[in-house]
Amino acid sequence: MNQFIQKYYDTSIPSLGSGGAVKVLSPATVANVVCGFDILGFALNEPNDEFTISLSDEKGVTIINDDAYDLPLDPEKNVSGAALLALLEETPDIKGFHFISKKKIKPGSGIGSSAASAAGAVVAANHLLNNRFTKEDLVRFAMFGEKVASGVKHADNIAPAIYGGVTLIRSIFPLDIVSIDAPELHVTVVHPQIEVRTSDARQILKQRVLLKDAIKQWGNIAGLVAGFIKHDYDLIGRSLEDVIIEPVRSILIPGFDDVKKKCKEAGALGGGISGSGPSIFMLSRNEVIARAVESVMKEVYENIGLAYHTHVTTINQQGVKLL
């Protein structure tokens, strides 16, 4: 076994620095929120990934996967590793990190698996470093992980994972992140057991948009943000419409139109594709409706004969949590 393979496949714990070890829970997230492509997102209370990080006397990042997903161990090809390498560029006093990944958010599920990995890694590292970096700094580092995953630095999953709650990415360069107060909402998610790669889902998007569609989309984005701030459920429901991205991406998700129609009939405010899919999310006023929506989702996929997982949860106001 050559030295490179030996370094990244050795599961022994390297000697630790004085910082000990930190364990965190990193949340799943819903990005886009129907009409807010690349600019809106919110964190979920379930599911979560679990990560443990410690300082290392070895230079760079050593990764161990304590799960079934067999993600790359080379840190430059791993979303957590890339985020930590970016952080290390600005911490010359630190040699490296030892990182243990226990993922429960399935890669390619559309609920921010790569963002959970990148955000969890940098938040945990920041705790080891006595919180020397701001949340905005951490988003900036974690975006290097998103670039590994999708080829693009985007923050609509990263920001809510780190800040918690609902976030608006007003700008990427420079970063301008706005936390949005939102009413209590229940979230139902169904994950059909197929994979839609973020990079593939981006490639099929139209590169030009009609002005009339852009105007309609801008109105929906503004209405959704206003609905959150005003705690106006009806306005939220009316604004959960996407005339640009969803019509293209929904063709990749079996049963999408049926799920959306029947969930709204069951009382959901609305919803759509979570991130790039294949997961579909719906927002509801209360848990009773959210559970009814879950039943509808199950019925659709049982009729199709496609395996699925569901989650009924709420918006996570904290983001990555220290254990």
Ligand code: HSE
The other form holds:
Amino acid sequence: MNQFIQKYYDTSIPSLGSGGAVKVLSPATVANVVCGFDILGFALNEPNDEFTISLSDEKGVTIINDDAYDLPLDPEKNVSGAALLALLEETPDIKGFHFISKKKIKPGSGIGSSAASAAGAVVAANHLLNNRFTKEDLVRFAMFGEKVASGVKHADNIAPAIYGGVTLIRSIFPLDIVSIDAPELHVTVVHPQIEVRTSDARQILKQRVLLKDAIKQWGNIAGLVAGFIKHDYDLIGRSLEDVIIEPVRSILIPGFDDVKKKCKEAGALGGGISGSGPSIFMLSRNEVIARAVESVMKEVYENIGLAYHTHVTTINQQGVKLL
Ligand code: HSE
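Given the form predicted alone above, I would also like to look at the protein as it appears in the form predicted together with the ligand.
Full complex below, order starting with the chain above.
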């Protein structure tokens, strides 16, 4: 760590609340959960970003990158910065923040990198301000960050990052977020090392849906939510089907069909594209199956000759965590 960054970690700026700096871990998330485009998501226990925030006497948001990604330092162009600026609009008693970003979740990976940045920033700021805002307020601020990242305000990564667990975004205008109970699930993620920009992956989608496809899709969404609540693994597995988005987007991901078929043969309940990709996720009943699924994923990408990362983890019930 260079001395400039160390200085900010060490800074103890008197705040309204606890004083000094607040550090949080902000989780990766899986949006859509196959059939619930823009309305379903869950948080992961791994990987996480780490953010440190403190109050500043300077107006606005000063950003310091302490990671490998060289993200914009202009707060209006930075996902965390835009979310914090939205929060500052509603805190006239606060001048600004120092914000240190230590990201581990690679941008463009499909596991909610931008949401981790936006959600982590506003949850950390809220701790600094003695939790004056509700979780719903924080989702509202964080969506300004998503807009910077993808041009659209969607909450299916942000809401689970802030609330933890599985969340349903019944509506974003006005916000209506519902936490969904779910059984213990193990999640395997493979991230083939290509970048898919969410904005591009949204642009290729068809704007019209056939009624027969819509009927299938809402049957699956209702089945998936019921499967979670009833802890019915078979129903969850049957409902992990997407007839609208996946057929269009999967062409952007080498090996997708092979991964899906072989992971199910290895015992996964099912899965699909994580968010807008290129990561693919699979749900399993237990860790032994989740590890077998990981081996299958590795095998597919070894054969293709494409670099990849994998994660075997569980659903994070807490969301952004204070360190
Ligand atoms: N629902 C969004 C999409 C999630 O699929 O475009 C992006 O992470």
